[in-house]
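A single chain, nothing else alongside it, follows as structure tokens in the form predicted alone.
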Amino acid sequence: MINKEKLSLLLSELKSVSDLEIYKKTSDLKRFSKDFFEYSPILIDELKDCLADIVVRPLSVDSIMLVAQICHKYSTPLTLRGAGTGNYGQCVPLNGGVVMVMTGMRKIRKFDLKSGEITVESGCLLRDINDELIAHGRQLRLLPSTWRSASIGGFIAGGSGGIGSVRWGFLRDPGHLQALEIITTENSPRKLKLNANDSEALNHAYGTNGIITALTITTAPYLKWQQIVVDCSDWNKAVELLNKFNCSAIDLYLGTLLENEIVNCLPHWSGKPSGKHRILLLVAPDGVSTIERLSRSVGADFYNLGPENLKAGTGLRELSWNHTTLHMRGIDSDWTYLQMLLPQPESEMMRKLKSEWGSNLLWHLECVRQNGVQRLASLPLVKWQGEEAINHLISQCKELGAVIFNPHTITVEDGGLGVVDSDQVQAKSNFDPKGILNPGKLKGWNIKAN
């Protein structure tokens, strides 16, 4: 928290900005300081407390810029926010300060219907993006389970990748974001226009080490999803079928598969358990009848759902990578989770793990295309024991060859493959001088400040 003195200067000077949104109340610092945390019982613990001293909401760059200069002038850490739909505080201000919430920046600038590129605002809904693509015969490439409520920035500055990756891989992978429009923190804030190779130091790195106001991403061809559902009695069947959807020569945009147990929390619209480990799947119409083909011919059962109906809300992407968390702790709010990149073959770590919790971790995994190659991510429920708890079950994980990402920390990378990318924090010496960004989460600059 600020001191009284500094607050009343700073409440003075963003008061004289045109274009600018300016929250005092409580109930709005509370709610602009907070994101889904509460997945993670180790993040309540540490983020509980954390509290924005004003949040703020710019309309335009011209506010933006000075908000920025601003705060570089008072050094009062300045913390970004889209839609707040992320899972492990990327967006909670640990020491005060302004949140400025970029949900007033929703303007669609430019289609380019030679290449299919967009060029969109930081604070467009994933959802209305994708409907103006649509309309062009688009769609987005890559999609997180909340794309209905997200934001663009939000998702490029805090996301990895979800809906879409068993074809498209990662954000982070080349070919993804192809221009940034930025704000610097600095005396004179500057706006810069970053091509793809020096936006990707922004990609994912919660913005600390620059304030994204717009971007260029790419787009692909819009296909009219089919949703298939296949039930099998095996799981060690239906992680080998999961497998041949995701490597066949088909259009794919989701494969998932849920332990029974999971199956049987779902919400009601999703259909009827069965008792049977259940797998979810977006395919092309064209690839129909190979999933068919490859279900009977293991003995599992075979559900054509049609078409998405992407207004409903109630299709299986709202099935999908963390709305399944979701979901879960709808019903038990004891049940949290883990990210990580399954070892081949998958089977033998997961029955290891699955002898000795049993019922306390339900797996579920998901289709992605890691570096070029097709391999099955996790999210597995895991039912709280403590910290101590989980934090073996994370070694063993490793133990077993799997790459942890974990939801439990706060640093971009803790929660990344765990290493810090120098590139990361070379933009922010350079963007963000002072280090106001975001202060505490990209682990690289903390320890060169210390």
Ligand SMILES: Cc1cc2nc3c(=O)[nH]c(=O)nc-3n(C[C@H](O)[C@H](O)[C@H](O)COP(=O)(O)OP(=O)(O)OC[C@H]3O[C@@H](n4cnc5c(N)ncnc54)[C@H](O)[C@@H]3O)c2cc1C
Contents of the next structure:
Amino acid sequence: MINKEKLSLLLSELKSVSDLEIYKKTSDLKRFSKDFFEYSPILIDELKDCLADIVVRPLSVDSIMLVAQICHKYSTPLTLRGAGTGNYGQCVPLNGGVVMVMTGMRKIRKFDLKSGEITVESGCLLRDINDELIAHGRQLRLLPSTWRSASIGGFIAGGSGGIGSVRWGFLRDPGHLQALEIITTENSPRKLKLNANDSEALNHAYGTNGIITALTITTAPYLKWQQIVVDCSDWNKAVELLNKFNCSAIDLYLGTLLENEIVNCLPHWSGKPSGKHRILLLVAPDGVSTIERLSRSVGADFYNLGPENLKAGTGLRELSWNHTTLHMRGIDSDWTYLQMLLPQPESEMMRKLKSEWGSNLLWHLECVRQNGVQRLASLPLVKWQGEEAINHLISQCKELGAVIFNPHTITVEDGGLGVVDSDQVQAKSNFDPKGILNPGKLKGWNIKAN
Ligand SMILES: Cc1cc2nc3c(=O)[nH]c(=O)nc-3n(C[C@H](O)[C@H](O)[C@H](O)COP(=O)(O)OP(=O)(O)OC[C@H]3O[C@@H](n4cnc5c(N)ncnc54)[C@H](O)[C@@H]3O)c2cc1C
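Having gone through the form predicted alone, I am curious about the other one (the form predicted in complex with the ligand); can you provide its structure?
Time for the whole complex; same chain goes first.
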């Protein structure tokens, strides 16, 4: 928390900035100091009392530059927020200060007909960008399952992948983010244009090393994705089939496999539960017959739900990735989750853990491309039995060969591969020398500062 005297000085300077909305009501401070960290009971304990002192919402790049300058002058923490759908408290202000909500920055600046690249302001919703792209015969390559509500700035700074990862890998893979426009937090903030190379250090850095005001990303040709559901009574057969789809010569946008106990808890859009395990697919029209043939050849049930209706909000994509967790928590909030890349072959590891954890561990798999190779990732549902139990499960997964991306931690590094990225830390030195941006979230900087 900022002391009263400093707060009133800060506030009076912020009030002089045009194009800036200011929120001071406790209800607003609370609302804008939270994200979806409640999926982790560990993070609830850690973050529940964190509160901004002031919330601002800029409507222009100039006003962002002034906020950066004022926060720098008063050495006040400045935490950026998109739509606040992150899961690890990425936009929660650990030490109070100013939370800057970026959703007023929503212009689509440019679509390049030749390359298909699009340049947008960071507060643009992914849904709006996708609508714009479809009008040009293109679409987003990667989308979180929150694509209707999440901002592109928040996705780049806080997300990792999702729908499209089966074909396009993850956000940090070279080729997605082509350029950034950023504002630095210095005595005289600078507006910089970073090329693809220099942008890498700000990609998935939780807004700790620069304020993203606009970005250029690559896109894919538009395809009318067909929704397919495949039910399979045997789990190992279902995993084998999913792997087959993942590696076939078909264009997939989504490949999700859910254990039957999860299917029982989902909304009705994927069809009635059949007591079987369920594969959800988004596939190009010319891949449907292959999916049907491969499914029938192993005795699985095949259902063609037809093309997606993106206006409806009740498609298979809203049952995938962390939306599966959302629906399960809607039934019972004792469900939490893990995130991991499964070892190959996958079945033995899953069998071993299932035999120990029983129905307290439900498998949810997603097809992904990792370093150019088709793999299976997992976001298993885990019944909360305390911190010790989840840490034990994490250790078991690692021992059995999984790579864990821990969703129960608050730093960039601990939620990733656990290692400090010196380029991210260097970018923070260059663009945020006082360390006021989202303090506490970049471990490499914390180590350097102490
Ligand atoms: C039900 C559910 C499903 C989800 N599914 C997925 C999924 O499929 N894939 C996935 O990757 N994630 C997923 N997430 C997490 C989250 O939705 C995504 O990361 C989303 O893209 C975050 O966008 P946002 O606008 O809400 O960002 P926020 O949560 O507001 O912010 C995320 C991070 O970005 C920073 N930030 C925001 N704007 C800027 C800016 N302009 N400049 C610099 N830093 C900035 C913030 O400080 C914060 O650290 C899911 C979450 C939920 C609750």
